[in-house]
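Only one chain comes next, encoded as structure tokens, the form predicted on its own.
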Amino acid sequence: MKKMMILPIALMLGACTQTTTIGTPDKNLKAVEAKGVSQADGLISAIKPVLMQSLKADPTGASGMTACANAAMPLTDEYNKQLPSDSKVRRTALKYRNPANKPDDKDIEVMNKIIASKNFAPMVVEMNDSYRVYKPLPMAQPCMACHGDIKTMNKHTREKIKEYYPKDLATGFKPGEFRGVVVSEIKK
């Protein structure tokens, strides 16, 4: 009988000691959220000027496609090298363009929650060994050149999309719609 009681007590104590948080969990999550949003904003700030410059030079979006295809992933990699060793930032979407940005199951779950809530506020998700801070991205007007209605899109832009991303899923958006997220992963 004593042995039967020891196991449940040991399990309860083990459960109590597995989670360690400095301060209150709310304060910790707010700090994680602030760090994650700052890192997501940093990635956006690294990529956006390249795209905006190419769209300014060629409003059709064709040169923007080339710039994005050639620069977005290298800029993301370079940005990640500048982050602390506990952090990594990436982009993903339900309707992704680059297969390297394909979402995992947790990403899909979170993005569907964001869409259902119609709230584009950042979301913090606790994983086993890390936190993920999801910063939603609404579709902005300049992005419509490459992500809008494929039927009305510039012919050269459509051709560039097919050239660089033959399995593209990232068209058909309207301004203000949910486009995707920047995810900041921060180790515990």
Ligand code: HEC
Second form
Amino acid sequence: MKKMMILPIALMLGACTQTTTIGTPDKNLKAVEAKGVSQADGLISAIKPVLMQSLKADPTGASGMTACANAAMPLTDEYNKQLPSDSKVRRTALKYRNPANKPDDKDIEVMNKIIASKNFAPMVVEMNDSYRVYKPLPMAQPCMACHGDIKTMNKHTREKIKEYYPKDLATGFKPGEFRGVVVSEIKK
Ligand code: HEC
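Please give the other form, namely the form predicted in complex with the ligand, since only the form predicted on its own has been shown so far.
Let us now look at the entire complex, which starts with that chain.
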């Protein structure tokens, strides 16, 4: 009786951390996923305080735009230097702001799968000589200052977006929606 109760719970927990693979795995995928997710989380922890401090100082997001535009890439480069030589993290999105974060074909395919799955579980994908671990980023309320509706956005924030990113695609999101991913690429 006890066993029968435990099984469905174990299955439910399993579903929450489900890993989807494309291709044939030849390495312990769970270990790859854990490593990739922890590296992605590390990058988020490096960038988030800068974002949050700037929003605290100026809730409109206008000064945060400058802070983020100046800091996101150097922080990513800095973080990558601390990682083992087989790993590299980056950020991307379908509707991206920084052209340097433009997705490739595999990124687009995986992000569309994440959206279709309607859950924000990490996804592991096998490439020829590496694995990619995708950690989805949902939109939250604080993100709205800079990624929300362009029409109702603070005027100065809007101007900064136009100034730094004339081809910006990353507005019009709502809280809870899929915003993008951190990708950890780990060599085989
Ligand atoms: C203060 C303004 C600001 C806030 C708030 C903000 N962002 Fe951004 N975001 C930016 C800027 C500027 C960039 C482009 C610079 C970069 O990251 O390379 C960016 C880039 C990104 C990217 C990289 C892909 C791309 O579009 O270039 C993701 C993913 C992202 N933001 C998610 C979020 C999420 C999730 C939140 C909320 C937790 C958030 N952002 C809050 C300004 C902001």
